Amino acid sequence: MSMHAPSHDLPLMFVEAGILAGEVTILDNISLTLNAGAPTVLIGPNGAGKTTLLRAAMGLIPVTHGRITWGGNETAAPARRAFVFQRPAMLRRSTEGNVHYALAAAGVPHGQRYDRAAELLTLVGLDGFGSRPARRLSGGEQQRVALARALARDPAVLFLDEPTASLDPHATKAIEDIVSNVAARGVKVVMSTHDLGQAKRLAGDLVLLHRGRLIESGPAAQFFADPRTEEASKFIAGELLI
């Protein structure tokens, strides 16, 4: 499986960026580049816009002004882009048929498929689990089932929403493992989370949303070492941003 994003996809940029919707703006004028590397991860509080920046980089939400470019194309966002959700839906199938039906909507070979599936299922540290059926897993397990079927597209970015919400610490470790090991591999990996201790484990880059607002991005490192804003100071505190 070939796991390197191309470099004609990124930067991916918002440029002035905004989302309305009716009278409420959901996203601010947001200005970010992000390159190829290490994660980015994006924080915030409820309701900052975290999954709202996604699903627009995604192609999920048009945005209401300014404009989103791939390697500094507006017209066609590359197609090798793939989502998880929060809550990923399984198919009233096995796992290795969730794996099979995402290759096919790739446009995967029928004969590469069950070669593609297993190597897939290892990644995610599902062997042996292919003949049972998906909606009988444990939550980690589905989640990992939804990389799986992400990773069938041989994405250059993937874009993960709260990727380990309400997962035990097992399962977090285990979905972190496997984003480390995908970014290894050549993937820009976006996401969002909650977790700020999840966030220094993963993040090249952090980005601090706050209603809308990107209030600061850049390294992880600085940012937890030298916040520059007092959101961010107060965020990394553990105090509640009003």
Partner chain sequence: MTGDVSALQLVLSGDPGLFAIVRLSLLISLSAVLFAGLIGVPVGAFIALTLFPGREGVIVVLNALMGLPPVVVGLAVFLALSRSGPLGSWGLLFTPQAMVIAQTVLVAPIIAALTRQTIEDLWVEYRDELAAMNIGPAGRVATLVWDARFSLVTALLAGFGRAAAEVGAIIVVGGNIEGFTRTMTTAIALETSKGDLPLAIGLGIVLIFIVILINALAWAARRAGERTAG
Contents of the next structure:
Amino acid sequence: MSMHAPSHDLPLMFVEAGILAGEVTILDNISLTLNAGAPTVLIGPNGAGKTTLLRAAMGLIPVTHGRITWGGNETAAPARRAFVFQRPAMLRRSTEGNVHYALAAAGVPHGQRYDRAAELLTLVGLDGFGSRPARRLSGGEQQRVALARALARDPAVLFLDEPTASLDPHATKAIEDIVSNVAARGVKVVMSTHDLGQAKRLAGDLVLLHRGRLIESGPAAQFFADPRTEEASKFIAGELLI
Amino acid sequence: MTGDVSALQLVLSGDPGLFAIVRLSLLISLSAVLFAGLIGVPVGAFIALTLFPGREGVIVVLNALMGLPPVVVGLAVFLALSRSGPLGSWGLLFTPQAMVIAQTVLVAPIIAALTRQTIEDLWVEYRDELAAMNIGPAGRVATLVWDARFSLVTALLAGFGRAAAEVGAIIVVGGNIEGFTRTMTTAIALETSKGDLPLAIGLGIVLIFIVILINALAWAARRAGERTAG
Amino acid sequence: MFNRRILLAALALGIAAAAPASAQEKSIVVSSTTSTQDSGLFGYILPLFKSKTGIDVKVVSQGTGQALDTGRRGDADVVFVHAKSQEEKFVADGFGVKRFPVMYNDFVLIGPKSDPAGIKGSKDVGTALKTIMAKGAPFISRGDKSGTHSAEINLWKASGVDIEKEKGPWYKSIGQGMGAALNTASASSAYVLADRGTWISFKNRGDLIIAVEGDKRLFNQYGVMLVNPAKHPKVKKDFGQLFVDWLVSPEGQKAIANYKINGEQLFYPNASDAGA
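What about the form predicted in complex with its partner chain, after the form predicted alone?
Let's see the whole complex now, leading with the same chain.
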């Protein structure tokens, strides 16, 4: 992977952004700025709006109120953004074929795809898996294929939605290592989790969502040491937020 | 062909008349499936991926058309291609091309309906990933058709089975002309009407054998493909 | 993948188009009856005609009614059928150029060996039919407006029966060809009117035998007509006329007379009989 100049996708700003589905408020008046740097981790109970916020940030769903800007622009062409879904769908191709497809979609010239694919598969620890049908891989392996596909876009911002939600500790560790590695190379990682331990291990910044509202955001160390809101304290203490 | 020898003996002895009939049957039905595929797959994919007013109605009609009676299709194509009909100047009635047209009309809805179902299911699965990879509409169709190709083979096979088995459409538009538009099914109909039931049954066995063979080949290709693509 | 597909499509088109292109040069379509086709007559005489003229004759065999309709629509170049009154109407309506008598064969009344109506050996088809009706013995009618069907209706009429009004459950109209009618009669031990040619070459006879034959009213005349090019300009009038001329020529007439199954002559040429 090449290093690149700060992308025009950053800073990514939510300005009083809201999303309504019919009568139901999914996101409510969110103002948030995501800057280059260490990973930003979204936490909050199920249904808090984490996935919706990630999708809106990717540009997959439009906001119904307010706006989102990418490097100051409201156009949403996701050329330098990539997304790993909570349950990524594997294309009905080989592992290598999945990565090739993503490289082609990202406009990588045909002649370079073989080397790039091999590089990416090595990065996610799938050496030797290239010719295996992707749909027959384990959940953790599929998650890594999805990461390789996302990285094929050479993203400035990488969104990960609960990337380790259904994985065993071993597979979780592997994914976390890749995420740290990628972040260290200058990619802005924005991910959701409801594993507080994972948030502690990976986060530079933390964002706590509850019922579609942004409760608290800031540097992770400060968040854990000195939460400013009652919800944050409860969440850190492991109590249910209702 | 004379009636006293069974069709199986004719096959074993390489009877040229029978060979010509089998060859024509395959040529017509395979051509029809090819054209029906070229029409049905894009149409099915379009319906699967596009929201337009009346879409539900189109799907219902398309599914219903899977059960089109061959003889009705035959009659419609006959009326169109007749020298007194709108396309009479083409001079295609009672030719193999007319039979290909009739079977294409018969089979295209089957392939379109099954393609629509297959592509729509895969689309639900792929939708987010393709959106995240910023794939445009054309690329979307190409990706879904390609990745669904092994399921689409089943749709094509269903179409082929229907085409190879039907007699109602091709006997009307082809005329069952010996050595020119006589296929296995029209020959079976003829031999039955001549009372040569053993030959009719023999031809029927040959027909079933060929359909099984083609299905087996397609199945083998599908399995081989799935081993690499999943 | 798409390139390969297009290639395949082009290939299939090419093959499908090439097959008839060579044959279409010198060929005509003749709509005729199932009886001439099923009896094997065409299989015998058409190769003779082709070797003389190089013209391929493509026979579409249908019931007489449908065969005439095919001619009426202009989908055949020549019509060769056996229902004189319908043929004359066809010509009178301007669809045919001129009708030529070609040959005759005869109808036979077929029935089960057990002969429930007790008509076996009779020479009077009128009485035989009335007996079948009186005893309610099963009878299969073609019911398809074919030449044989109209001959059957005429025979009922000649024996004083209005079959449309007087038919009962014993009379089954199946709306299919001669072979299908014989198959049905064989399977249900019924009487059926058949042309002798189809009967001789029919293989699935089961218990069926000839019950009545030799009555003059069972006479079955065939006629041939060129479809009128004035109505349908696409008719291949030159080749079609060649075929008509050949059928009624001494050579064609001899070919018809020479066609035999098991030593039995099926059709009797009579082109010289202008009133036939």
